[in-house]
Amino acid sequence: MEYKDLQEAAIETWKAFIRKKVAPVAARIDEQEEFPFDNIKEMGRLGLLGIPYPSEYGGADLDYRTYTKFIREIARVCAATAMTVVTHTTLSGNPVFTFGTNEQKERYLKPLLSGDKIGAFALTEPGSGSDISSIQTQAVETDGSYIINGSKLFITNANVADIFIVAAKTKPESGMLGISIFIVEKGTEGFSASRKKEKKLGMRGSDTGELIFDHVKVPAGNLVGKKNLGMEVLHQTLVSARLGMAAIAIGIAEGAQMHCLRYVKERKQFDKYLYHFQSVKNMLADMEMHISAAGLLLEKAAGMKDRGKNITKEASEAKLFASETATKTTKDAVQIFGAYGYSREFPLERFFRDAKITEIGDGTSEIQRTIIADEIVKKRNYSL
């Protein structure tokens, strides 16, 4: 099958799936804080969890531009489901695919892409967020294995995952240069999820929890990449994940915009439809302009990734602009809807709550600005 035919088939598949399965349950899984197990498993069966990976591992042989379009489309109706997919497909699958051994790809990547297993990415700790070098979880090498001790907090998919990508210090005195990445399987002795689901502002259908490592023994063969060089794995993985987060943010904004465009043509005040008021037109224009610009930044970054280019700056630009677009767009959408926007009977308040995490996850807006500034100072030629 030609590439374009593969792409069109994937698009038709996900549009039908989102319309029939994701959209109808979006409000319920938010209200009940319910993880959409059935939908995630079915996405795996349909090949939607492996869009940017090769067919030899069960992927769809498509590119990141196609993948981010898929994430955008899910997020238009259910950002929590989109967050689950990005965590599973990018944060969990990418380290194994890019840095893993053939054995690791066969044993862990294939079941992730098929949906037989769910993945999680364990980096954040109670005392470590943006400062990765301050993680306290340690892994000590002994007799062909590693013993891991520590804890992780605010981990997406923590209570539902089967395969965990875990960052731990193997040379604590070296800071960032002493971090290694491991694969830990659910059920390993000494390893547990807290079973306490975080009560969150938004993304309530996405599972978030704590992980405990109490003398967890993992084989040396579960080391991803090279010992003490885990920052390379983390950097590449987080940069890729920022494209997913940007796609989620744009999807949220597009979903809010869609509801607004319908509402302003139905709702009247002072005998005029809302779209006749200049203040409403200004908000609608800003929504369109920012969504379009965010989409172009994401397309640029995803296209560069597909060509094998360094996208450190471009991924941060896309993620930063898209996330701030999502928070502004959803805030304006609630304002346009007025009391209806504040009501839980309508989806606008859910979009508004879901948008905020896009400015925090996979690197805060402050960190993205630091990355962008560092990159342009380091690489830009200022000669006149």
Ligand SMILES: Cc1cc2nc3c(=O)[nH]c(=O)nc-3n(C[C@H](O)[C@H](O)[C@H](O)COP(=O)(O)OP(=O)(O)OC[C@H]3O[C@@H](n4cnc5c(N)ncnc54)[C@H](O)[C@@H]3O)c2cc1C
Contents of the next structure:
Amino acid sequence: MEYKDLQEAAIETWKAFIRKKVAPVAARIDEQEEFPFDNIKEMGRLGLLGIPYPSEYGGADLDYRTYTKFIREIARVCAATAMTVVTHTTLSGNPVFTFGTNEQKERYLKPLLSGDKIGAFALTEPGSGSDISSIQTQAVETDGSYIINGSKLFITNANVADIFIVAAKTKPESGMLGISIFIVEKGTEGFSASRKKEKKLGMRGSDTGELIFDHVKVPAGNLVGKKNLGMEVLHQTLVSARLGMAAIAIGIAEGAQMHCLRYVKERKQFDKYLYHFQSVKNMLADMEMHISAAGLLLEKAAGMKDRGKNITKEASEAKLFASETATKTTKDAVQIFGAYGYSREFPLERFFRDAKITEIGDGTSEIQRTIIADEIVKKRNYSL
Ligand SMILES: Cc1cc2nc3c(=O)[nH]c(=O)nc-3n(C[C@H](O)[C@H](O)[C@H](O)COP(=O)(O)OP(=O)(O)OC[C@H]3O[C@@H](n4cnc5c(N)ncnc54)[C@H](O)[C@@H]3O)c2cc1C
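Next block: the form predicted together with the ligand, after the form predicted alone:
Then the entire complex follows, led off by the chain already shown.
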């Protein structure tokens, strides 16, 4: 099949699926903090969990630009489902695809892309968030295996995943240069998830929990990439995931905006529809401008990734701008809806709550600004 035909078929499939299956349950999974197992499994069967991967592993043979459009469209109606998909497809699938051995791709990537297994990515710990070099989880090599001890916190899909990408120190004295990445399977002795399911502000249909590693024995064949060079795996994975988070953020903003555009033509005050008021127009215009600009940054970064370019700066720019667009747009959307925006009978307060994580996950906004500044200071030529 031609690329364009493949892409059109995927778009047709996801549009129908989102309309029929994701939109109708979005409010319920938020209210009941329920993981949408059936929908995730069905997305696997429909080929929607492997969009940016080759068909040889069960992927759809499409690019990151197409994948991020898909994520945007899910997030317009259900950001929690979009968050589950990005964690599964990018944070878990990408390290295995990019750094894994053929055996790892057969054993782990294929069942992830088909949806037979769910993936999680475990980096954050109780005492270590932005500062990756401070992780305390350790893996010690003994007789062809590694023994992992430690814990992870705030892990998306912790309670529902089967395959975990885990960061651990293999050379604790070397900071960033002593981290390695492992694949740990659910059910491995000593590995438990989880004593604690997080109760969150938003993204309540997305599972978040804790992982405990108590002398967990993992075969040496489950090391992803090179020993002690896990930082390279983490960097590449987090940069790619920022495109997914940017797409989630833009989708949330677009969803909130769509509700507003309908509402301002339905609601009257002082005998006029809301869209006649200049301050409402200002908010609508700002929403539009920010969403368009965020979309362009994301397209640029995703296009560069598809061409194999380094996107460290571009992914941070897209994620930072999109997440700030999401929080501003949803705040204004609640304002436009007034009391109805604040009511749980309407979806605006959910968009508002869901938006905030996009400024925190996959590196906070402060960390994105640091990355962008470091990249331009390091790489720009200053001759005038
Ligand atoms: C819903 C949810 C899902 C998540 N899913 C996952 C997951 O699947 N896997 C995973 O590994 N992690 C996950 N996380 C964790 C997430 O990646 C971290 O929360 C994030 O990296 C920030 O770390 P922290 O929360 O420990 O904040 P901290 O690092 O403690 O930062 C606290 C504040 O200090 C600021 N700060 C820290 N360092 C600097 C600096 N050098 N310069 C300027 N400001 C700084 C931060 O920007 C922030 O404002 C998730 C978190 C949430 C809430």
